[in-house]
Amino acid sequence: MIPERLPGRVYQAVPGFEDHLSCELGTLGHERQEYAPFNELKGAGLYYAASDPSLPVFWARNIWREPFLLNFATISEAAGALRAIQRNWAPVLCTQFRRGALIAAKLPPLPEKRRPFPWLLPKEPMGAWTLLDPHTLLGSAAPDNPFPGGVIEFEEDREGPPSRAYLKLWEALVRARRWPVPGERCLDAGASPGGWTWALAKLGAEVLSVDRAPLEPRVEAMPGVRYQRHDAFTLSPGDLGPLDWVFCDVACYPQRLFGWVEKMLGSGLCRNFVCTIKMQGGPPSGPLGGGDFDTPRRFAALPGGQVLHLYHNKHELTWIRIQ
């Protein structure tokens, strides 16, 4: 059984941000991009772009590259065809749930437990698939997101950190396949109340936490943590010295963050970055949208970096650059 290769890509929307994805797809190639939702999968938030985009797309939980259609007669036939391509497959089931569950039961099981941190992400690809109708499967062996269905849940610490913001930092570091180690020097810009500082100190890193608001006292007292009351964006790289990692979760306009990142990169004193791009305003409202699509693309164009919408992000994106 040979799958039928589709041109273009399939985009799995972030629940609640389907309008953002729709506007991004509408702006691709200056509105020359043809795209449409799969009518049978409106609840799944899957969109199909008929040709490869000329600009990157960020408001997607997963991007299915090299998608294919597979027509099959039986459950076993569908599962066998997927296993013949590769081992790991994650279903996105919003229609045809019972039949899809029977196919999934014949594939290697996926881990169901929450993940501890740190956890080294396996290099084996995680395919994605769903059913368009009882005998037609849509899939991709090469999606962008390595987590099943784009979802990652961690074993949470409900006592140590002062907020749940550390979860998106954990996710970013797992996606980067690297994290700070003992002896490495980190800047946590916009650190208050200290969720990211807590996570970094738990790894044994040295953390300079900078914010105009205070850290939670028990976080400030952790070994390796030094707190400075200041606006991090007004500190020059020379004031900070060489940094192995720069982390930023400051609530600011994306353009201001970009200017600060350019300054830090230009100093040559900073190696690795994880920064949250806080998107301003409400949902986009027109073909070009009311949101800022330009600044995330400027971040993505910086050498060695990537922009993602993480599972633990909300109305924000994350820029990661690892040397």
Ligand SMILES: C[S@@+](CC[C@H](N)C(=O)[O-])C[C@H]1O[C@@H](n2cnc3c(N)ncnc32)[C@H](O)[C@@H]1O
Contents of the next structure:
Amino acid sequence: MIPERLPGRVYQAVPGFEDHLSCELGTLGHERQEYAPFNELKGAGLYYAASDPSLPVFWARNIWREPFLLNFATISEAAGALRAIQRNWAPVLCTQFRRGALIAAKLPPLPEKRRPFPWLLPKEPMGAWTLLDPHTLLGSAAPDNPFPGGVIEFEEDREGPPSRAYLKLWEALVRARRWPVPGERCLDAGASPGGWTWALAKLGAEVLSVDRAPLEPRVEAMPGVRYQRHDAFTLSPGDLGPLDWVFCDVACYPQRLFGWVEKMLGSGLCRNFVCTIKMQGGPPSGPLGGGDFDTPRRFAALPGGQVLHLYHNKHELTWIRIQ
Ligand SMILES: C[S@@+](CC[C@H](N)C(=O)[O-])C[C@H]1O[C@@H](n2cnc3c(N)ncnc32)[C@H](O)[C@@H]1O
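What would the structure be for the form predicted in complex with this ligand, rather than the form predicted alone?
Every chain and every other molecule in the complex is listed next, the one we just looked at coming first.
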């Protein structure tokens, strides 16, 4: 049984932001009928585009590259064909649940336990698959997102951090396969109440936390933490000195963040970045309607960086640049 390679990609939407993905795809030169040829896909939040877009797509939980179709007769045949390709496969199902579960049961089990942090991602790819009908499987051996189905759950700390925002920082650092090591200098812009600062201080980093609002006192008291009450965007890179990491979770317009990032990059004093791009307004009503799709593209065009929608992001994207 030989998988049939399909051209293009399959896009797995972020639940609640399907319209964002649909708008992105709709403006990237795809014909509508090209990205919905399979009846079952939409219910699973999957969109198929028969061509590769020239512009990046951000509002996807996962992008299935090099998709293939597999026609199979039995459950064992389907599972055997996937195992012949590689070890790890995650199902993304919306119909055919029972048959899908039977196939999944014949594949190596997916990790159920929450992950600790820091956690070094394994190098082996995590494939993705769905069933279009009882005898047709659509899959991809190497999707963009390394987590099963694009989902990562951490062992949470319910006492230390003053907010749950640290989870998106952990996820960004796991995906970057890098995190601050003891002694590295970090700026945490928009730090209050202190979730990110808490996570960075726990790693042993030196953290300058800047916000117009106060830091939770117990976070401010952590070793390595220094708090400055200030507008993060009016600090001069020269005054801050060399920074190994620049973190920014400031609630602001994407364009404002972009201007600041350009300034920080231009100073030549900042190495690695993790910044949340807060998107404004409701979902776009028409092609690129109300949403700002332009600024994320400008971020994505900065050399060495990538823009992702993380599992722990809400109506926001994350720009990561690791040197
Ligand atoms: C989403 S919260 C940050 C949460 C934080 N990362 C955490 O883990 O707890 C956004 C923060 O941006 C701050 N902020 C907004 N504009 C700012 C500015 N110009 N300079 C510094 N902080 C700003 C707000 O005061 C707010 O605390």
